[in-house]
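The chain that follows stands alone, in the form predicted alone, written as structure tokens.
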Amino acid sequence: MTGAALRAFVTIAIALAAGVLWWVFSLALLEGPGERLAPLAAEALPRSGVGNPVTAVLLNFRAYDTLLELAVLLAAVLGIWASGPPDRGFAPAEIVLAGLVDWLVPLLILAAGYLLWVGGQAPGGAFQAGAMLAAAGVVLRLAGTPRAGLPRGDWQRVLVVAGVAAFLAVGLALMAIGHGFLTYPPGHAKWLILTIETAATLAIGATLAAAYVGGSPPDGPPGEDRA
């Protein structure tokens, strides 16, 4: 194909894609608001498990958007690991910002876990507390700590699959005794809930800190965490 013919094609291309969005566009306009969503969520929160809704939404609801969400991380994670080792991180603290780090990341770890469990009732679960969870390995990798406080090898790797491997048990769970994948009975829907958020708690967790650190994690014996 020559140079004209190629631009001549992607002019079509890119006239064509935009006469389709236009269209759709217009449908879209001409239809007119139709029944929101929130009204249909509160309606079906009593029966959701939880008391904030949006929690309901993102693990009883909507739980398909979170597993794969989950599914996002854990393969960013596996292509950071195929990049090779990691570097060698920051020289050890001294002794201010090591007591610093002392108080602070079992502060971030309580705050953690306080997110998760509120998160049924009130702003917070799995993915916040996962974050502040990160925020811990963070801080520890800035204060000297090669693996940001994470285990090494294999149970790293256990750590960062265990939000999608819940989800995937609770769901297939559910289909062996009769109920849909990831369709929570009404009774027991809330301690399902909690199951699947805290270990997505701990793979959001893992999975952000591994990212943080770079490259794939240490196997072998572990060694002093301090570089």
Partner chain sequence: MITALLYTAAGLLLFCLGLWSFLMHRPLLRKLIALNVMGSGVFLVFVALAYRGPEGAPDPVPHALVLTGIVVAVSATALALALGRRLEEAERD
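Could you drop in the structure for the form predicted in complex with the partner chain? We only have the form predicted alone so far.
No partners, no molecules, just the chain.
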């Protein structure tokens, strides 16, 4: 098939697929909502230990999903580390940018802490807080810190694993004392969730910052730092 014919074929095929999809979705929408999970979630919210329904879904009702999602993040960063050393990074910042960074990074870390804490009751939570930490890392790397504020070698690995580790530790400890895996006992849910969320925030922040650096972390004692 020639280029133009292929182009026309793909365009028509996608247009047809769009029509079918629109037909299906509009039918589904016009049928009315039917059986949904929202009433179940709303009913169980007071027992979940948090007031924000999205956090309740993420860390209580569907905690398995979030655990596996953190595992996906871990797999992605392992793949990035396996693809060799990172780029050299940027030249050290001049005085104006350096001054801005000195202000911005503490503010971002503070915002991350706030989002983590407020996530129990209002919009916010581990993902948003982790993204703030990663943003601080990106700003640091842009201003000439090659490792984006991440610790050296082994500690970086510990940080990246922290989310999955805390999740599994809490889940297995709950199993050991006779509850289901990640079935929080009533009254303790809030603090267990906050523990997991704190570890997850650090892990997500470290993972995304490491993904931005885009290469294996430097190993060994100080002085062998490749960057």
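Predicted model, so just to flag it, every value in this text is computed and none were measured. Positions refer to the first chain, counted from 1. Rigid core (definition): largest C-alpha set, two forms, superposition within 1.5 Å.
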(message) Superposing on the rigid core, I want to see if Thr183 changes position between these two forms - specifically a Cα shift of 2 Å or more.
(response) no
| query | Does Ser26 show a Cα shift reaching 2 Å between these two forms after rigid-core superposition? | reply | yes
